[in-house]
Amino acid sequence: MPQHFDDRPIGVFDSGVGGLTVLAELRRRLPAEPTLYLGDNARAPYGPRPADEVLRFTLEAADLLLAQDVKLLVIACNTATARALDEVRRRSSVPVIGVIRPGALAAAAATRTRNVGVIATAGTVESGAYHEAIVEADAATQVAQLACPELVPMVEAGILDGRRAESVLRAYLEPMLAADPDIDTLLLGCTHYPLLRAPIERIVGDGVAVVDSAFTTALAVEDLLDALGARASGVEADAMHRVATTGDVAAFVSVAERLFGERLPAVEAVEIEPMPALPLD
């Protein structure tokens, strides 16, 4: 049977820098795959925004990436996945993967007490998407959710550790764990939050497993590429990576360099074309 290849890039979208955690896993597992990352930092955070606004912003970003001839689109933003995944899939000419289901499966697999805590943006918590996905994976699992509106702006500002980060995190996590001491798994329900993993793990201690959707989303992408016969033909050295943001490039780079160091390509500044009001039917 002849081998088929698809050298088009994988498109990755997030409201800001958070989706870089997913991009890092994609590049680690699939080093030969070209990627195109778009962070909508100018309009971040998405979490507090109304659902229809998140939907419109996500569709606008998806249109920009699809216009670049990507072969697959990853919505590496939990709020955007919760609010817009179905509609993006309906409008897209290529497969679309969100981050909620992979993260939920990881949490359901990790818990031994069947008690999972989820920290996320207000929009993701309000959607109920994680609760639904975790219970779908294991109906006996109890899910406690907490909206943490201060965390995304903190990450976007580059505050990833130290006294300020720890103080904010403790104010969220300690009451949550005290109220439900049976929680043995904490799901980071926002792709920004793995950038805070070090202080989170210090606060929750060894008895609580901390999981996120980055690794499992990368696995889902790998499986889909294999199912479609759509792997790239090149080798790691040939893979082309582009990163773009709608916001301040210098601020974006200061956070992104913590993940990629010298492997971070030059960051491009882009504008997203607004779309008219959505005639949803």
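The term rigid core refers to the most C-alpha atoms you can superpose between the two forms while keeping them within 1.5 Å. From a predicted model like this one, the values you see are computed outputs, not experimental measurements. Positions refer to the first chain, counted from 1. Compared with the form predicted in complex with a further copy of the same chain:
Core-superposed comparison between the two forms: the Cα of Ala251 travels 2 Å or more.
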The other form holds:
There are 2 protein chains.
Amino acid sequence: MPQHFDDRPIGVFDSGVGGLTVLAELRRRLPAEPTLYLGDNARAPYGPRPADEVLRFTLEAADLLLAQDVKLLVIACNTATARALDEVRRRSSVPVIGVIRPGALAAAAATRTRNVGVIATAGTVESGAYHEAIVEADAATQVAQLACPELVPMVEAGILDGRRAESVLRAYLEPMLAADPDIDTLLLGCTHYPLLRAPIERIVGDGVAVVDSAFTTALAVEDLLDALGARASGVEADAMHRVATTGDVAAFVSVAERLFGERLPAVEAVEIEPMPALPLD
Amino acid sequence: MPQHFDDRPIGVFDSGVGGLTVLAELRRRLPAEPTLYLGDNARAPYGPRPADEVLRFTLEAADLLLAQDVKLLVIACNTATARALDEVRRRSSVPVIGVIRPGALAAAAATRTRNVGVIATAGTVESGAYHEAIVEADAATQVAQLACPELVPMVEAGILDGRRAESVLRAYLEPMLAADPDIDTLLLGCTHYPLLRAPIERIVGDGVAVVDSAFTTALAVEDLLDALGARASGVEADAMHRVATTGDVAAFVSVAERLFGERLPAVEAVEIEPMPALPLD
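Based on the form predicted on its own presented above, generate the structure block for the form predicted in complex with a further copy of the same chain.
Whole complex next, starting from this chain.
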């Protein structure tokens, strides 16, 4: 594999706009890499959906990105990673990275008290995937998980800080930390949450390290490209970026621009081919 | 790449016996994976050697392992990683992982004060590779490096704890921590040093997290195999392990058994083919 460059894009998938936090970190750390982002907004959010539906939707989205000749696939959605990463890997012709393991390893490295709090969507919490990944890295670590269903809608409404955001966040975080005063590390287990990092850090205070899976996933992608010798040959100015959504383009742009400013390329509309039947054994 | 298993061995290279700490972590975390370890004991230690010699020796050793059809190459030697990782990657037909980046990322995640101490061999310190890798992960982190030339010979002599080990370690660590009281994370930047972990942890105390690149590198290998879909198909009992040295077999076994107990397979003698000329541009 190594010994050469690879100018194919990195494929990034999320159920909606949250994975753009991962895309933003990737573009910041790896400016020469072309990227292709797919948001399945027509069927978002995945968080409340049943596990088998999340699996099927994620496989369909992965097929679409693989058909675009990506060199690497990032499942930039915690729910999809929890429910579908193993199966996507089994079917993929290219390496696949999820967002759970990089965040879990960073949290396990960050805690001194071996007490980690995880906030995530209901689906991610229910999957137990963060608990499992953190304990796999360090069996002695205690993991307290909390589902925060109000946060994704709040972020998508553009409420990222201020009195309203702080009050919603306090209602989740203060009881969690009061119940578990040994928690010294908080893992943001949803790709929307890094946009709330500033108020979260204020609320939890200096004694609690905030670990963000968008940042840690970008580091993992960098490591993988280096291990494979598969970085793009180009320079920053050449990198091609494409963003596509299965949902309404104007709505996607409106949310994405509110969250990420003007850095988005033109957003394309795509349709995902539904699978005739779930081809699992 | 993914979609299948890969039963070829993981190749692990070190200048001597230190990389066996990485091998031990790999075997503990990935018991189904066959391994092939090469210690270049005839030319160890690499730490004090000039950079171009370390580069040449490492390329020669990598060629030997690649000729054995390994699926992945781990440079389990900090000095060799610092001096030769990029060039090994350029020439390798399989993915290559070094020990510096995984340790650096874990240290950057572990520090709260953003002050990391690194202890390593003179060659690794001089290369600046840990400093660079930690700052790349978090530009705001301060890195204090200290060369500890007495530690490798001490470990190889089987002195892993007790009054003598503690006194040598105190002479290095206490002045470092006194000069930099904000250091809250100590990175063991040499694959021998995890064997000194117990006395090191006693000396630095609870306020300083000890990060060990053998452990973090094993996690990185696990991630890479998963991303590639390249885990071995077998079960623990089937995994083949081979250990080879360019040096004296009896001497290798004597040191390795003192450090690692009876878990070693029979040790083979190999010769490394010297390169006619350094094929770099």
